[in-house]
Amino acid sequence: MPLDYAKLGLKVGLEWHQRLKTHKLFCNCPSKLKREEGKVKLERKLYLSESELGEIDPAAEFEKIRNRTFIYHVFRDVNCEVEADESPPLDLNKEALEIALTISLMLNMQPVDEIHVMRKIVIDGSNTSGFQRTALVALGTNKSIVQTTSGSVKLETLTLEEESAFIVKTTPSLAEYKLDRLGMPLIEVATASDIKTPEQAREVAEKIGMIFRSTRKVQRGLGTIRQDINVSIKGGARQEIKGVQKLELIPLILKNEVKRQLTLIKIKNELKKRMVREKDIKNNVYDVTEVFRETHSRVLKKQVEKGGVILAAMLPGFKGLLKQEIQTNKTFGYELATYAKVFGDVKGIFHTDELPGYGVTEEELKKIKKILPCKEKDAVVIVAGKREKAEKALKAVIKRVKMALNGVPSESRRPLEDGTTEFMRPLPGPSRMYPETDIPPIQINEGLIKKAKRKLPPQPEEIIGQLVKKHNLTYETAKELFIEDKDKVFEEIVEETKVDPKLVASTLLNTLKSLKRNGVDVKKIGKKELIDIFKAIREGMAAKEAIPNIIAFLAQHSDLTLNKALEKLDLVPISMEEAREIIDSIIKDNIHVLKRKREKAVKIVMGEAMKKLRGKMDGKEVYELVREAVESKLIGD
C-alpha cells in the first residue's frame, strides 16, 4: 500500500553541488583531478576550539572523540601553499563569481549587496584548515521558485564554496585525502524543506541541474555533481544525506528513510510498552573471552587466535528488536553495527537476535547470558577485536543503543549504492560559523549585475525547444542530448554531414554508451572521426547499421583512415542484385526447414541474411528482399 506522505508530514529540502570549469577558488591552481597518489605527503593533527560564543559544534565535537590523525597527498603542479594552509588565500576567484551570479539571476535569486567569505568549521579532515570557505552570493524571493508536476519549490540561498579533499581512506583513527580536489570552485543551492515525495525531490534536482548545464560553465562526470538531502517525517528528526550523485537513487533513498524513521519511532513505541528506561541501560562491558575458546565460530576464533578479546554487553528489553527490518535488507542490528565501525574499527557485531548462527551455539549463548546476567526480554550485543578497540565499539553501540528510547536521533549519513543510507556522524549545529579575515568583503554593484545579464544563456527549455522543432526530435530526446552536453556537437554534425537528425542522436546517446558498457574506448573517437563517420553513411560507402562497427574498429586502429577500416571491416556496399543472389542462396540451403515451419520463414531468412549482409545494406532494404524472395519461393510451392 502506498504511504501517505502528507499524512506522514514528510519535509525534504535539497542542496545541489555544482563543481565550476574555472580555476580554484582562493588561488590560481587548475583544477584538475589526478589519478595517482601524491609523492609528497603531509600529516597533520587537527583541534576543537569554542566558538567565540564559547559553544562546541556537535559533529567537532564527534571528531574530538575520534582523534584522528590525518595524511595529505600534494601534488606540485595542482596544489599550492593555499592547499596546503601554508599561506592565506588569493582574492576569490572572479570568474567563479561571475558564474555564481549568471546561475542566481537564472534561478530569480536576488544577489546580496557584498560577499563576506565565511570559515565553517569542518574537523572531520576533508580541508587542511580544518574550516571550509564559504560566501552567501544570493537569496531567494518569491520569484525564486522550482515548478515540478506536484508544485512549486521554493530556493533559499545560493552560496560560492571550495570543494573539500579527496578521501582515499579512513578508519576511527586515521583518514588519508588528496589535495587535488581541495579548493575547486562549488556552487551549492539550497532549497526550503518544500518537497513532499520522493519522486518530486528528483524531479526539482534534475532542473537545478539543468540550469547550471545550461551555463556551459560545469564540470561534467561522476562525482562533480552530488546532492545533500535534509529529510524529515512528524515525529521523527532531521538527517542530513550527504553526498547524492546519481538521480535515479533519490527517491529510493527518501524512501528508505522514511521507512527508517517509521520502524524506530515503532521501536521507540515498542520499549516504552516493555517500560525500559534509560537508567537500566547499563554501560557495562563483559569480557567473554573464555567462553570461545573453543569456538567454531570462525570470526570469534580467529580473534582470539590472534590475541584479542570477545566482548559482551547487555540491552534490557531490546530481545527481537535487533532484528527489526528498518531499512530494506538493513535491520535496527546493521544500524548499531555501523556506530561499532565508526567508533571502534571492528568488522562488526554479533547480537542475540540473529544467533545461534554464525558457528556460536546454543550452548556458548547460555554462557554468556548467565555471565552477564540476563532476563527473558534482554538482547546481548557480542564484539570481537583488540580491547581498546572492541570496548569503544560496545560503549558506542550502547549509547545507540540508549537514543532509541527517543526514536530517531539527528545525523548525517552516507547514502550507499542500493539506496540506503548509514551513519556517519552527528548532525552539524548552528555555531561552526564565523568569517574570513584574510578575504576583504566583495561589493556587488550593478555593473557588475549588468555584465552578468549580458551573458544570461537562454534557459533549458528553451533550448529543448529548438531542438524538437528544427530537428523533428522527440521532446525526451532533445532533454536527453541537452542533459548530456550532448546538443551543440549535435547540431554540428547534422550541419555538416545533413544525415538524419535521429540517427545522430541514436548514436550520440545509445550506440556510443552500448559500445562504452562493452569496453570500447570511445573517447577515442571525437567530433571530427563522427562526421567522416556519418559522410561515409551518406554517400553510401557503408549502411548506418555499420556504424556501431565502424566506431569500435577505429577506437581500437585510431591510426587507421576511415576508408582503410571500411575495407579492412569489408564493408563496401554491394548491390541489390548481389544481395538477392545471397538472399536466395540461403533460401536454397534452408529450403527443407522452411518448408516446415513456413509462417517463421522470412524471420530465419532475416537472422542468416544479416549475418552477412550487416554493415553493407540498409536493414529495412534487406527485409523487403527477403520478404519478397520468400513469397516468391514458398508462396509459388
The other form holds:
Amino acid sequence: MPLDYAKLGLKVGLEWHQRLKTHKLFCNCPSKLKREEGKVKLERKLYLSESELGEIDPAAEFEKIRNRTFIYHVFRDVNCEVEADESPPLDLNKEALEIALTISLMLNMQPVDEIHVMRKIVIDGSNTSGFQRTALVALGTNKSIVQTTSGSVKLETLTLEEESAFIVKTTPSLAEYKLDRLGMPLIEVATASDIKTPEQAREVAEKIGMIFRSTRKVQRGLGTIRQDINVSIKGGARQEIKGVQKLELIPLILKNEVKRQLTLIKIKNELKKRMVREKDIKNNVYDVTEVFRETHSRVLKKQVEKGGVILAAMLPGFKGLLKQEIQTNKTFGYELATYAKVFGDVKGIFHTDELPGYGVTEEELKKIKKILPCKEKDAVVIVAGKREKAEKALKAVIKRVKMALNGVPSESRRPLEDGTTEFMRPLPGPSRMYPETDIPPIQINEGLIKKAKRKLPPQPEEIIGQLVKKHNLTYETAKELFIEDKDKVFEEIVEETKVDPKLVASTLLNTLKSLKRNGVDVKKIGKKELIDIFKAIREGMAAKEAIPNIIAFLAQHSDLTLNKALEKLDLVPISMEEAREIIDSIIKDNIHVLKRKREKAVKIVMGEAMKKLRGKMDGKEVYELVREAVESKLIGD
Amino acid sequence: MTLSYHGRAKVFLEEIGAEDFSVVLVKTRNNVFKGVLLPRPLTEDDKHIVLKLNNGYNIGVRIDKVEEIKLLGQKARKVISPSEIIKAEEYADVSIIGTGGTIASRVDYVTGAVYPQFSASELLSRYPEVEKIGKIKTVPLLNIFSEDMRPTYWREIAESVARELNSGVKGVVITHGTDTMHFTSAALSFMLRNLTGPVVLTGAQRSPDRGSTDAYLNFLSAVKVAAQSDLGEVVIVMHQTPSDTYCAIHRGTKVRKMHTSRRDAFLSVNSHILGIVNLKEMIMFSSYSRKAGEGEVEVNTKLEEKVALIYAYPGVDPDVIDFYVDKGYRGLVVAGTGLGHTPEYIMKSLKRALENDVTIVVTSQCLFGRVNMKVYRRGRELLKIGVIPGEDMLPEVAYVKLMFALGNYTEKSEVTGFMRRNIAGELTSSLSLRLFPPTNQIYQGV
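Form predicted together with the partner chain, following the form predicted alone:
Up next: the whole complex, starting with the chain shown before.
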C-alpha cells in the first residue's frame, strides 16, 4: 500500500554541493584529483577544548571519545602550504565567486552586499585546519522558487565553500585523507523543508542540477555533485543523509528512511507495551569467553585465538525486536551492529534473535543466559574482539538500545548503493561558525552583478527547447545531450558535417557509451576525430553501421589516419550491383540447404550476407536485397 | 555600551540607538534580515553594517540599500573574564611566564576578536594533560605581539626568569610571539648565568582557536622539557616537522625563524638540534650544558641599546652608516654578503665609524656557514680596518651579543675578546657536513 506522505508529515530539505570548474578557492592549486596515494604524509591531531565548543555538541563528544590521529596525503602538483594548513589562505578565487553569483542570479536569489568568509568548525579531520571556510553569497527571496509538478519549493541560501579532503580510511583511532580534493571550490544551495514526497525531491534535485550545468563552469563526473538530504516525519526525528551522488537513489532513500522511522516508532511502542524502562537496561558487560572455549563458531574461535575476548550484554524485553526489519534487508540488529562497528571498530555483533546459528549452539546460549542471567523475553548481544574494542562496541550497542525507548535518534547517515542508509555519527548541533579573520570582507558591487547578468547563460529548458526545434530531436534526446554536456559538441559536429543530427546524437549518447563499456578507450576519440568520421560517412566512404568499428579501431590505433583505418577495416562501401552479386553467390553456394529450409531462407542468407557486408552497406538495404534475391531465386523455381 | 562603527555607518546606527551586539531587523528591497549587529573594524569601510544571521553566517548590508532598520534588543555579550592574577602556589614544578603572542590568545567566536588568555585555570582547561607533567604556576608579565618586543622587555623577562628559578621551580617556560622569539632567546642566553634549570621559549604558528593549532604540542613539550630535563640553557621548543609528532629543542643562540607560517618555521642554523620531545618521550642528541647544581641564577641585564643591525647589498647607501655614527651609535652588526663582504664604496664610511670608536661585527646574510674574511681581498681589507668577524653567528645573535658586550665593557680589547669568545654556545668550532641543508637534520635524523 502506498504511504500517505502528507499524513505522515514527511518533511524534506535538500542541500546540493556542486564543485566548480576552476582552481582552488583559497590558493592557486588546480582542482584536480589524483588516483594514486600521496608520497608525503603528514600526521596531525585536532585539539579542541570543551570551552571552545560551548555546550557540548554530541558529534564533538563523539570525536573526543575517538581521540584520533589524522594522516594526510600531500601531492606536490595539486597541493601547497595552504591545504597543509601551513600558510594563511590567499585571496578568494574571483572566478569561483563569479560562478556563484551567476548561479544565484539564475535561481533568482539575492546576492548579499558584502561577503564575510566564516570558519565552520569541523572535527572529523576532513579539513586540515579544523574548520571549513564558507561564505554566504546569496539568500532566497520570495522569487527564489523551484516549480515542480507537486508544488513549489523555496530556496534559502547559496554559499561558496571549500571542499573537504577525501577520506581513504577510517577507524576509531585513525583517519586517513588525501589532500587533492581539499580546497576545491564548492557551492552549496539549500532548500527550505518544503519538499513533501520522495518523487518531488528527485524532481527538485534534477532541476537545480540542470541549472548548475547550464553555466558550463561546474565539474562533471561522479562525486562532483552531492546531495545532503534532511528528512523527518511526525513522531520521528531529523536525519541528515550525507552525500547522495545518484539522483535516481533519492526517492528510494527517502522511502527507506520513512519505513525505518515508522518501524523504530513501532519498536518504541512495543517496548512501552512490554514495559521496558531505561533503568532496566543495565550497562553491565559480561565476559563469556569461557563458554566458547570449545566452540564451533569460526568467527568467535578466531577472535579468542588472537587473544580476544567474548563479551555479552543483556537487553531486557527485547526478544524478537532485533530481527525486525527496519530497512529493506536490514534489521534493527544490523542497526546495532553499525554502532558497534563505528564506536568499537569490531567486525559485527551476534544476537539471540539470530542464534543458534553461525556455529553457536543452543547449549552455549543456555550457558550465557544463565551467566547474565536472563529470562525468556530478553535478548542477548555478543561481541568478540580485543577487550578494549569489544567493550566500547558493546557499550555503544547498549547506548543505542536505550535510545530505542524514545523512538528515532537524530543521526548523520551514509547512503548505500541499494538505497538504504547506515549510521555515521550522531547529528552535530548547529554548526559553530566564527569569522575567518585572515580574509577581509569582500564587497559585491553593482558592477560585479551587472557583469554576471550580462553573461547569464540561458535556462536549461531554453537550451533543450532550442535543440529540439533546430535539429528535430526528441525532448529526451535533447535533454540527455544537455545533461551530459554534449550539446555543444553535438551542434558543432552537425554544423560542420551536415550529417543527420539523430545519427550524431545517438553516436554521442549511445555508441560511445557502449564502446566504453566494452573496454574501448573512447577518450582518444575527440571532436576532431568524430567530425572526420562523420564526413567520411557523408562522402560515402563508409556506411553508418561501421561507426562503432571505426571508433574502436581508431581508439586502438591512434597513429593511423582515418583513411588508412577505413582501408584496413575493409569498410569501403560497395555498390548495389556488387552486393547483389555477393548475395547471389551465397544463394548459389547454399541452394540445397535453402531449398530444404525454405521458410528460413531469408534469415540464413541474411546471416551470411552480413558477414561479408557489415559496415559496407546499411543493414536495411542488405535485407531488402536478400529478400528480393531469395524471392526470385527460390520462389521463382 | 559601545558602537565600533565610524563615518556614515556610525551616524546611521546611532539614529536608532543601536550598539555593538544589538539585535536588529533590517529591510531591503528584496530581503528582511534579523541578526546581531557585529562590530566592524576601523580598517573596513563605513558603507556597510555587519549582521550575524540566525544560520550563523555573517553578511555585510549596504546602508544605502536599507529601507528600514529596527532595534529589537540587545544580545548579552559573553563576558570574557580578564586573566585572574595567580597567587603563587605553595609549590610548583614549572613557572609559565606569559609575554603574549598567538599562543596566549583565545577567540571570541562571535566577533572573531582575539583576547589574551593566560590564567592557570585557562591553561589547565585548554591543556589538561599538563597536570600529568607537573604542577604549573603562571606569571603574566607582558601581553604584546613579538614584533613589538624591545630590549627593555628582555630585561624584564630575564629578571622574571631568575626570580622564578631562584624561588625553586625546576624550570621556566616563556610563551612568546614567534616573530622575534629567537632574539629573546639569544638575549636571555647572554643575560642569564648559572642556570639552575631549563629556560624554554615556545609559541604557536597556528592560533589556538583552531583544532589544528600547534600550540598544544609546543606548549606541553615545552613544559615537559622545563620540568624533566637537566638542561642548563635557554632553548626554543617548537614543531620539528609539519606533523604533530615531535618538537625540536633548539639552542637559544643557534636558532632562527626561517619561514613565515609553517609549524616547523624554527631551524637550528650551524648547529644540530639538541633533541626532540613530545608527550611521551624526550630524546637528547647533542651535548649541552647541564643545569647548575647549586647557587643562584645570576642575571645581568646591562645592554647598550645604541647598536644597529644593517644589511649589505648592491646599492646600500653609506649614508646609513654615517647616520648611525653621527647619532652616537656604539656598535654595528653588518649582515655581509657571502663570506662576510661589503661593497667597496661603503669602506670609507665603515672606516670612519671605526675611527669614531664604533665596534663593527661582520656576519653573513647566507646564515649558513662561517664568515671567512681571509679568502678575498675585501675580507682582508675589512679585517685590516678593524672589524670583528662574527664567525658562524647569526646576524641577530651577533646583534644581541654586541649589545651585551658594549653594555658590560668599555675597553675595545675587552669588547673584541668577548665577541670572539664562545659565551652561550653561539660559536661553533667545527661545522659538520650534515648541518646543511637543514632538512638533513629532520629527515635523516641527527
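Positions refer to the first chain, counted from 1. Because the structure is a prediction, the values reported are computed rather than measured.
For the motion between these two forms, the hinge, where fit shifts from one rigid part to the other, lands on Glu539 out of Glu248, Asp584, Asp287, Glu539.
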